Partner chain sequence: MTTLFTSQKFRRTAVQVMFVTVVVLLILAMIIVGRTNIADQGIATGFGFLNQTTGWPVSFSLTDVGPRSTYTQVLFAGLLNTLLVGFMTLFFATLLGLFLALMRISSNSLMKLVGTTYVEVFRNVPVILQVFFWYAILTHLPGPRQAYSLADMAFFSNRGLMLPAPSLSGLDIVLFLIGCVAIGFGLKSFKFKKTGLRLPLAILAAVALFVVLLMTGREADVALWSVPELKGLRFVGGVSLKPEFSALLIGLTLFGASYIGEIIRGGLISVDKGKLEAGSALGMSSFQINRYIRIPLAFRAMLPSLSNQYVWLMKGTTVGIAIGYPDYFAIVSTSINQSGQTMELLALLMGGFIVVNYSIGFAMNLLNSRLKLKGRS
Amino acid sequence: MSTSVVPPLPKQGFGNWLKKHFFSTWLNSVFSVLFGALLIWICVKLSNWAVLDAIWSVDDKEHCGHGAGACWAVIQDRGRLIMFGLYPYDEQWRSTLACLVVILTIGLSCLPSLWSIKKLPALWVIGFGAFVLLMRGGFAGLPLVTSEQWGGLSLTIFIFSAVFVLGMPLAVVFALARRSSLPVIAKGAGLFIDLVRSLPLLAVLFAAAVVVPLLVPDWLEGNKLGRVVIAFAVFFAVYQAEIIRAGLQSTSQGQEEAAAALGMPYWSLVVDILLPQAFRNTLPSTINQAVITFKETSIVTIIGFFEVMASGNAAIGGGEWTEQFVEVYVFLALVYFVFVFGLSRYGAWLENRMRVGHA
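Taking the form predicted alone, show me the structure of that chain by itself.
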């Protein structure tokens, strides 16, 4: 009996890899050298500005603006305002703890082992409930802090989490309604989605914050932040609904017919077969929508909420730190980058795990 032996692949050293990708032709070599030189020049300039020539301490702030480096003393001096907004100074530990609770809840929600219709809602009821209780207080000796005083990063995280948690179930409902066999429900859902999508987000939030209290009785008015979050969640839901509907339409019609032939109940078909495939097929679009929503939380500053971007603007107001606006915006960009990059990396890991785009 003869056995076939597969020859081992030749090992590709770093030198060969470099030559293959960057110096394969004379034109490729020229561009590689020029790009490398530009990259080194940018890195040297940035490191000098951000680290080597930077002012780090408030004690040295009189030197800010006189040298070539950044003045990170503004972050030391106004960091708590940027991160916590108007939240009372002595109670900011609660805001920090509440953020950690929500971040832990988001992290646990990313574990596929917890993706069930019972575990995930229970997890968010506990995590989100703990966040609200810590932020609001008014029990066990914790002073009451109203939502008007919430601000900074904790408010940004709260709005994003609440919009996502409330908006995703709504999106599923809208998507299923648009596929309903009853024309009244299907057309009504389509009309509602088109109506909300035709409005800018700012108009929807402004209506929730200002117009709704003028139209409803006082007992139905509710909390301003609550109205804004609900309106934001509906806005998110109409966009996400179309993404989910696309995922549902990409599933094989034969599966629905086979399930109906076997007598499978409609909701079992939806929950156990259709929705998992729809979310799997639309995962990149869903992650992209989450990233957009996180960045859109900065819009709430226009209707009077001090989220992290508004807190950053307040930190450079008043004249003392006005010249250090670049440092503050770089710091805010890093905050957004950490969250957006985390979402993107998680989406890439999830796509690879679920083999999105592969048969």
Second form
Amino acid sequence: MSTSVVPPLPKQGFGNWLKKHFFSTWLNSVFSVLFGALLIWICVKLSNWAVLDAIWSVDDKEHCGHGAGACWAVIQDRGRLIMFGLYPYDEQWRSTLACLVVILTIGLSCLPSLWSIKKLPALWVIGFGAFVLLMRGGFAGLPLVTSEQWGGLSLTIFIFSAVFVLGMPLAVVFALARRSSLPVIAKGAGLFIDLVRSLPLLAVLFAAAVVVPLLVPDWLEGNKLGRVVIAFAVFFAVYQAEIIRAGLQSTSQGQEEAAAALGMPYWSLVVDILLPQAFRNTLPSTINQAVITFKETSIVTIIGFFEVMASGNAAIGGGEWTEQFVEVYVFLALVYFVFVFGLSRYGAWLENRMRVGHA
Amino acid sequence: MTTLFTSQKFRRTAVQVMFVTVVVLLILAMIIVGRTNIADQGIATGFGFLNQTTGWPVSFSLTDVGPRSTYTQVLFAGLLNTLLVGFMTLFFATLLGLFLALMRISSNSLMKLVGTTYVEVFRNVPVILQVFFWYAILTHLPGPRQAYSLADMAFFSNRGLMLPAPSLSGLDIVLFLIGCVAIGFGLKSFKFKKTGLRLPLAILAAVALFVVLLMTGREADVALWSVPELKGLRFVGGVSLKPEFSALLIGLTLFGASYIGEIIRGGLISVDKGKLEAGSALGMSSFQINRYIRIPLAFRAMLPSLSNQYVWLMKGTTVGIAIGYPDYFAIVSTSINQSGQTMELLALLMGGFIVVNYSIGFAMNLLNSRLKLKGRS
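Alternate state requested, the form predicted together with the partner chain (shown: the form predicted alone):
So here's everything in the complex, that chain up top.
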């Protein structure tokens, strides 16, 4: 009779856990002690500043800047400016509602059951159209608010979602064009993609805002926001096109051949077989590109739009709150962080879920 | 006629011809409309303006430019400013990124926590916000008289950062270049294996040669290091980094490091564990495993993403315009405002960035093709 040799179980318990994670070698112990002390010191300082010694209400604002703590009263005082920019005060409920509609649309389009080439675009057109109608008004007794008055977080959300909605189909077109079997179209698309990719986003947006009016007839000029959003969408599309192209390349050749053998027309092959797989295979990169795009909306500040970054700067530029720049920047960072972190966590969850389904 | 349309060859040609025609017509239309629009505004066209003087000052430049410089000189100064801040960012962000990557793969959970927190915080906040933040911090520092000092060697005030610097003359820089070339040739011509001379020894010898050259060649009465000193209301000596430059450098470096750190970490963990174990089975020391197996393999894996990130960071320097750093984009944009030569300047802007980006891409590709495993495409 053979006795099976059971390997000893790893030692359990708090002491061993501590030893394994923090004190496995003497060098690790030194690092742990030094970094631990530093970390505790930073945490204490930070919580004192941000919470314990902080001033929260505008009533108490004469104490701002004298104490050691943060003065969150500036957010209470200037919060509406940061969130809505120059949008008319009485109409700001519309801005809030419009943002909620778009966030709901984004949330819904994260549901895999709605991922079809017909449902998703329809959802986006409806959600995004509702956003524009609500923000703009001019019907059913809602006063007209032109895009020059849009601002704050709602403008950030508008630019992001418009870039995404316009850029996605464009990206598909670019990717298919670059893979086209017609050499002139493939080369032309490739040249265009490489050219735009080597430019800074700021230069592209600047060209759209300043140069395009010189190059097109007056009736085609449109408004500045529209031009900038289209340029931004093209910029997004050339990056996303490369991602989709990688996804298309990752589908196996046999599927195209099978479709050809069945006599399937080209567009049906692309829409029903290749694109769904391409999107699924490149979901992590697509989420990553969305995250980058959300952060990059902050750049339109430089060419004179009043999105949340610019509104934050305006909140501290007025004179009364100039000393509270740290609080405002920390608040802005939190706003961006919440959106971006949410998006990337969702991406990680989705990646995990798809790995389980397909492995 | 019907056979003509059903012929695939004909349709393919027709589609391509139509595509080219539409593109050419669009470009032609834009040129025609553009010419009339520009003529209506009474702006001259052509590149003649490049030889005119600008009439406006540039707040920071490596070359000697002022209001009487020509557009060519000013644009060149802007390009140098972009390259200066760009390459310094790449250097520091790579160092910090390497450090972060090592923290995140360490066995110490505390280090992992610090590294992860850093990456999540700095990667998820827009770079322009970070640049604004550092700029506000730097301009809210006390004035030169109350400046914070670090051991009386470096000073931090609202005029910028004053750091000690080696005082180099033009001759020293020439010597430095000669030294670099000498080191390069020296390293290339050494046959380490045959002479038994190890790489560190060769580097040491080259550095010693360089120091000797520097010491013998320099002017006698100039101190080796120039330390900033408060004289009256301003600092003298050392090197002064203006708030705009420092804020852009700090913001881009801290932001870029979080991305570069993740790329380096990805490269390091992509190395197959079996290869490391094979190394130790052959009796290699952990230094040798790192030197001959882990780092070369990781480097190959991370190089393509690293080169993308470098190009991205170089383009990211354009946010400097938001805080008044005169980089290439800022200079071009001011020139457009002042001279009205929109098309020409925009072409120069695009040309400049395309050249810079392709150079980085080219250099990284060269490195990649030197390093990649032979026989793989």
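In this text, the rigid core denotes the largest set of C-alpha atoms whose superposition between the two forms falls within 1.5 Å. Since the structure is predicted, the reported quantities are computational estimates derived from the model, not experimental observations. Numbering follows the first chain given and starts at 1.
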{"item": "After fitting the core, V33 CA displacement of 2 Å or more between these two forms", "value": "yes"}
{"item": "K295: Cα shift of 2 Å or greater between these two forms (core-aligned)", "value": "no"}
